[in-house]
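In the form predicted on its own, a lone chain appears below as structure tokens.
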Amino acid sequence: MADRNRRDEEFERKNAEARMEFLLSLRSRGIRDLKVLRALEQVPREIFVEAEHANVAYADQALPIDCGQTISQPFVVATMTEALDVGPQHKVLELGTGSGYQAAILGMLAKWVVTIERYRTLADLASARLRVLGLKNVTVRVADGSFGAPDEAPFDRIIVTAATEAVPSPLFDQLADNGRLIAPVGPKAGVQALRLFTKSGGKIDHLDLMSVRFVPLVEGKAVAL
């Protein structure tokens, strides 16, 4: 038991050091929004990765999760979150729950978050993790994310965490005026542009932030998983 306690203490110490290095790295790479950095500090990334990857939870790399999906690298999560400029009055829609990590970050910042996942397995795991964190303002749905969540619209912020060649039109319809939408846009099998859309007076403008690689956005709800 004593050996196990020492191993646990050693893991926690190394994990705390890795988290601090991770936050310092984000700041050095240009992430300046203190509320985003605070949310990233408060959400324990290690509970959102597979057990065998817990020792590299804070490394700046994407990691595999169930159903052939990935958890995005921390810098991309931070960049997307900062670009959305989420406030405590905002309702947010996320497409592609995955591990639930991005939803947890958003839950720390927003009034309400609706996150959609096509795989039941991932949705259930994410829901359990969000419950552990006590994030009661995040709702996980199993559905086809390309249709959004019209019953909850309009959304002040929308985030798409899977690659799409064109943002599904229902999402722009569900975006509130003066709202922001961010998505990786481009070929599903190659490099995409992380694109920030803004809506004002019914007009959509966009700005490309950087190049990224995401798993593809797939229409429909998965049947078996």
Contents of the next structure:
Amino acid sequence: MADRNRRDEEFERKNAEARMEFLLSLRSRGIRDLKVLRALEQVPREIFVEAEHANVAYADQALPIDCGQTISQPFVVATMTEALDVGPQHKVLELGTGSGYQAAILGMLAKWVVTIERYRTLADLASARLRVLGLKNVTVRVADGSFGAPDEAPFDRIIVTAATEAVPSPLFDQLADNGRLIAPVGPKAGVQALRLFTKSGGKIDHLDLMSVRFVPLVEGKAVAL
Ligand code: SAH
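Given the form predicted on its own above, I would also like to look at the protein as it appears in the form predicted in complex with S-adenosyl-L-homocysteine.
Everything in the complex follows now, all chains and molecules, and the chain you saw is the first one.
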């Protein structure tokens, strides 16, 4: 018991140090928006990773999660969140819940978040974590996110966290005017461009921010899992 307490204390101490370094390194790499940094500070990434990876939760790397998927690299989460420029009045759609980490960050910043995952196992785990954090403004759905959430549209912000060669057109239809959409666009196996789309007067423009590697967007709801 005493041993276990010592191990827990040791974990907490190292974890607190790692969290501090994590924030400093995001700042030094160019993440400047204080509300984004605050959200990253407040959401404990260690509860979104497998227990065996809790000790590297604040390393800047993607990590494997259930169903052969990954939780994205924190710098990419920070960059996407900052580029989306999410405000407290915004309704946000996420395609690709995965661990629920990005959804939690969005939940700290937005009014309302709908996040869609094709694996029930992941959706259930993510919902449980969001509940633990008291994020009642985030709803997780099990569906093929390519169709968006037409019953909740329009969305002020849309984020796609799975690689796609072309952003599914329903997502553009469900984007509000003056809205922003961010997605990794490119080959499903390989490197994609992190592309920020803006909609203005019904017209879509885009800007490529950096190269990224995401797991692919897959059509259809996953069976059994
Ligand atoms: N945003 C996540 C990481 C996403 S990994 C996080 O913060 O952890 C990409 C996720 O997209 C995977 O969980 C995958 O199952 C899901 N996905 C892929 N295609 C999908 C689709 N068509 N509809 C919904 N989810 C999809």
